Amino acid sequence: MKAITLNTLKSMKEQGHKIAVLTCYDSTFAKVANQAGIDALLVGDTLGMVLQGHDSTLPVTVEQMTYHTASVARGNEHAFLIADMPFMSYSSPEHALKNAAKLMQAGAHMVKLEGDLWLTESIKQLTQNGIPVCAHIGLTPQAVHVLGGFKVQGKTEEQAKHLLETAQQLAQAGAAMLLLECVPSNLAAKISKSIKIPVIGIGAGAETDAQVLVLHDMLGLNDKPAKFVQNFMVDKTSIKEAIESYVAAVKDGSFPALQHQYIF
């Protein structure tokens, strides 16, 4: 397959073609996901939970993210590669630039930052220096203690308005992609239609431009999966077949189904 670039993903949004994204943490799974037709891979700081056994993403370091990004990059063939910037690695634009450079040099095509409007200056700084940014809003796991737990965001009219305006302003600041986590489906749809950049959803309904799941969750390895998770290993004989099923379900719009969505 031809390498998927940021321009490819933007074109897919414009044409209404769904984008399938999956987290990945090593070379072997990167190869399998590529063979299964995945569009983009996210080296997520979720590795702190699914690989290291922590109860949050907060302990993950820049060095660990760099290591895993390089591992995934070596197994990657065509997928667009996004890497998470871990907790407190982008507390200022200068700090963000220094740490994002490490992830890009490790093989990432884009970095992802969690936050709110305070991300604006860092997004501008990174973009001006040739580093594409995916802004992550809604439920932001790195701020789980501020949010009071892993809760759906944007349920009230005021919260929904703030998230919509934040998405628009971060796009204007130069964010090249947006990730929405755990927000009501109707809000996610409204945000996706209001900005030109691709919007990735996780627990954000079926009308975002892309879907992402944590690899271990979609393989049924989590004993207590979130509402928005589907086990794609059911009735499958291989991991490659499960990922192919996930990609197909994203592409044809059958995932996420109604039971995976937050509707208020």
Given for the second form:
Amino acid sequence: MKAITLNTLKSMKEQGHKIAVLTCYDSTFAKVANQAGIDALLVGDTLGMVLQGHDSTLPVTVEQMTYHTASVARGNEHAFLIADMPFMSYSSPEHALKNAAKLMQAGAHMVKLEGDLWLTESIKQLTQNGIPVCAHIGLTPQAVHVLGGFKVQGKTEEQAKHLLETAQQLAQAGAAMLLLECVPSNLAAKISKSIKIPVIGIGAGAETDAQVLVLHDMLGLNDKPAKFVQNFMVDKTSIKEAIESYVAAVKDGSFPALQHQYIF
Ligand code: KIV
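Compare with the form predicted on its own: the form predicted in complex with 3-methyl-2-oxobutanoic acid:
Okay, now the whole complex, with that chain kicking things off.
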């Protein structure tokens, strides 16, 4: 199968074809997810929670992200590979460039940064140096202590306006992809329609261009799954089948269903 690139994902958005994304942290799961037809893999800093057992993503280091990115890259066949920049690894544009280079050299095709309008300069710096950026806005788990918990964002009119403008300005600054986490479905739909770059949603309704779930959540390994999670392992006899079923549900629009969405 032909390698999936940023251009492939952009044309999928233009043609209205949904993009299926999953987090992945090692080589074996990368191979299985590729065989199951996944479009993109995200080496998420959620590895701090699902692999290391922390209660947030804050303890994850650049060295750990580099190690897992290289592991996933070795098992990856054709999927587009995004790697998370961990907490405090992009506190200035220069710092961001130095650390993003490590992830790209480990095999990532794009890096993801969480934040707000303050990401603008780092996005420009990385993009000018040949590093595509995914900007992660809405619920940004690295800022959990500022946000006061893992809460839905953009519920008031003022917050929604701010998120919409932030998305547009970050796209204008050069972000090649956007990730929206835990925002009302109607806001996510409006943001996705208002920018040309692919928008990945998690807890952001059915109208984003792509969906992502944390691998361990969609395999039913989380005791307290969030509202937006579906366990795709139910009635399946293998992980490959579960991922195939996730990919099919994203592509035909049956996931996320209404019960997985924040509607206000
Ligand atoms: O780190 C991660 O796995 C993420 C997901 C929540 C999308 O950013």
